[in-house]
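What follows is a single chain, given as structure tokens, in the form predicted on its own.
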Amino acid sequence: MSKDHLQQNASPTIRFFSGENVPLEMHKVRVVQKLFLPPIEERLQAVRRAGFNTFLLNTREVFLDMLTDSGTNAMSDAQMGAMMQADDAYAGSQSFARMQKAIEDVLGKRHVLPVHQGRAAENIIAQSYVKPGNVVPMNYHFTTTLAHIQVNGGKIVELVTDEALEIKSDNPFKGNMDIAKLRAVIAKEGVANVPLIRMEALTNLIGGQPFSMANLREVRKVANEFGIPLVLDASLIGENAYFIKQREAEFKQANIADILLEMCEQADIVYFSSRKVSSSRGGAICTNDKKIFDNMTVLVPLYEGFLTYGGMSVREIEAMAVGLRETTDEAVIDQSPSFIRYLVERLGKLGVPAVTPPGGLGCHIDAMGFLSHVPQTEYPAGALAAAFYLISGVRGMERGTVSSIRDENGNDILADVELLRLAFPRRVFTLSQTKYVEDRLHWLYTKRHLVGGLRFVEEPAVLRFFVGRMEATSDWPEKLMAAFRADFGDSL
């Protein structure tokens, strides 16, 4: 696929008379929420109190919250209206029936198990399939997926191509699974020891990168050949479908709805977090195989709730149903990728290193390229997240070695990439706010030599990036604050 085809503009991007390509919001704002931008001195106190972990910041201490797109997407008027018709029955709710119909129409799956969020779906799938010693091939892992598989005695193997880990690339589908590697894993481990194959749309930890339909079909062929179930993490399936339409020649004229149906048709099990799909809480496990459905059904009442609410409120179920249908609307799906593309391209012109091609979850800054003087053992992505919050009030998220784990000897398993993720929830940020992010990143890049590393002072054994606390390895935060004051004076 040519580079020109990869970089073609999506429909809502408008060429201004000045020649600049600018993403155009295809919605109007009718409900607003007040933001706060505390002075940098207060931000320094806040990040110290949070142990240099942006997860532990209070939202009153945050200006733009780009930590995640999970549960932070803007709700549509249709979603808000649907929530008012919720059927509060414990069992047999009509709200569930409407959600079930939306899943069948949009994802093509008849049997639905509701859960309270995506990691709950991972728990049920892992308990149903993963046994001690099992190996689960996937294009790339997600943190909670890895934890659930390990808790059940299994291990993962990541099978993206080597090029997928290159920061700068023209490869339109860095989320593709390497088919030769997949066959090699099955041959080595034995079919009986591979309980399922997992594909993630999009690959969160390497920059929100998509896989192609052609690659998904090839994975399906291998799964069929060996009789191994194919599981699709569809939490960002709308964005993956959008990239297939934009970047895969076969689907240039296709609509998003048809692409979604074909993607899900390839999988035996589809699960998702509606915190990403529709901004409501909740999620679901979906299949057309009654045997698979029955095998997992018993675990939903045990861990989640009854089979027609699964730990969700019925209002959230109604919002999910509408959100799923809105996922077929390209104008809805395009919002985040177009803003991400805009920011990545602007940063590229300024020399700020970011993952390319732009993905569908957020703008991912290459922390090792940004802070090449900070050793990976001192968590450059975590340091960059803390430094960027300090000088901007923008809360991003570390996606690197802090998000990794330690080996049996207590040593860090260094991440393949060190990224600062700046998430773009759907229809939340304005262009001026995006340009503010660009400006502050540019300034920080010119002062990058001032930023130092971090070390853990409180470290939980599992998912340490959520609640672990760190400290700076030197007085670099004070030096960075002094440089900010020298250049910006009394400006926040």
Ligand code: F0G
The other form holds:
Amino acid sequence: MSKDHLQQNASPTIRFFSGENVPLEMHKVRVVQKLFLPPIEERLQAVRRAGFNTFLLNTREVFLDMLTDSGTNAMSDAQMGAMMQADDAYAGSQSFARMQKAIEDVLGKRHVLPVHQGRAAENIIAQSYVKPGNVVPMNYHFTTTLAHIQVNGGKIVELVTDEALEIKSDNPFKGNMDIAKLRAVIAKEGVANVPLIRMEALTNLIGGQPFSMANLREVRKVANEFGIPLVLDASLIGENAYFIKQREAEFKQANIADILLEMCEQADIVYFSSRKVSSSRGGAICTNDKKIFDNMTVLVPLYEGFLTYGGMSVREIEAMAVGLRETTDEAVIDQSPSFIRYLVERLGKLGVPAVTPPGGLGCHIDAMGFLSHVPQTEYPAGALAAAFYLISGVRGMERGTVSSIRDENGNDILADVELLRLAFPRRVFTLSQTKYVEDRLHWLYTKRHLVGGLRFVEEPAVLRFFVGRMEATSDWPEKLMAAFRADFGDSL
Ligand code: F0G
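Target state, the form predicted in complex with the ligand; input state, the form predicted on its own:
So here's everything in the complex, that chain up top.
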């Protein structure tokens, strides 16, 4: 890797002469992909065909794809260059050796099990540790983590502080675990029934909210006291480290590389989806404990591939290695949070309800505040995702009750929060595209009374949000389209 590449920038939000704080792109665009904005009539057809589920739209029908940052971040020239130098080999590839070295340097872990993506790591960890009846405490669940623990007969308990679920807050660390609650769970369940404690960096489902280093250290202490392995889901660790630097006094002068190392040092097992550090597949389980490593090793060839590729192509492994190193660069990991902060602050001025403080990963719109007339049983976040796509061509993701599950009586377990997530994949969208999102959200907010609910017409039993299909509970989509045409005429 060239010296230039390692030259690092500080966080690049710039104060303009006008007084406005504007996020500045610390990169230039060298490869582009053409986008299309289909007219609203086509968008209505598309959203119907997709069963009002944005996962089922084709990108040809989408203008700005804000579904996720997973596998959609922009690649750097250094990543693309490294991919050309990959070492094709079934076993013992030099690409794997470079990835292992990157993990050791950036995350401080020597033993590495490669997997094809994050949930594959969760599968292996859950199969190795979770027995029927076990309880896994965590700050908050992620959909695939929960599914793997349940498939193995375990349960989860979520131990964020009560404040974490408040949409509007100035708590800088809503991802923190409540230590008193953790102690209470261990006392109630008994140490033998708690195989792991899991901390998720940048708690995805509650709005990309970080935990503090102080909190992680406290969790570590409890884990030590009871001899329970601490697992860190590091899929979004870069942004969490960035917020530690921004918001935790002790780390104001620290560099991101040191913060990352200290975070990982607290955990016995660190796993991640590398779909978030490059635009490809991949992930890994990492540890410094040989026993833990040996305990899980056997499952990698069984489910993933040989121990030096784990289901990834060598090119993806190279991109991951460089992407991990880039995670130590503040100007890289700040790109997405600074655009999110910009959008959340502007929406706040317009009265559009969004999760605060602004987090990482995406701008999270509060669907229960936005569509307060739509009952939770009619999926306000799903309805908002469909309505926003219809009027803008922007695809977001429902993070609410559609993403939840049903109880044993078949009733929806209502989500704690109903969010429309508008993801900002790293270095992908420009400021004018961000302003378009702001403008169309503002317009929709003024017409929010026109948006109605959804009901399921096809509902898979597991992870229903991926492929389930819904319909509108009335003709609200047509009415919304008519209002759009009345205000915007023939404009797209
Ligand atoms: N953990 C976290 C915190 C995640 O955000 C994800 C994926 C996973 C685990 C699973 O990783 O997709 O590679 O299997 N999050 C994506 C998202 C899907 O859109 O938020 P994976």
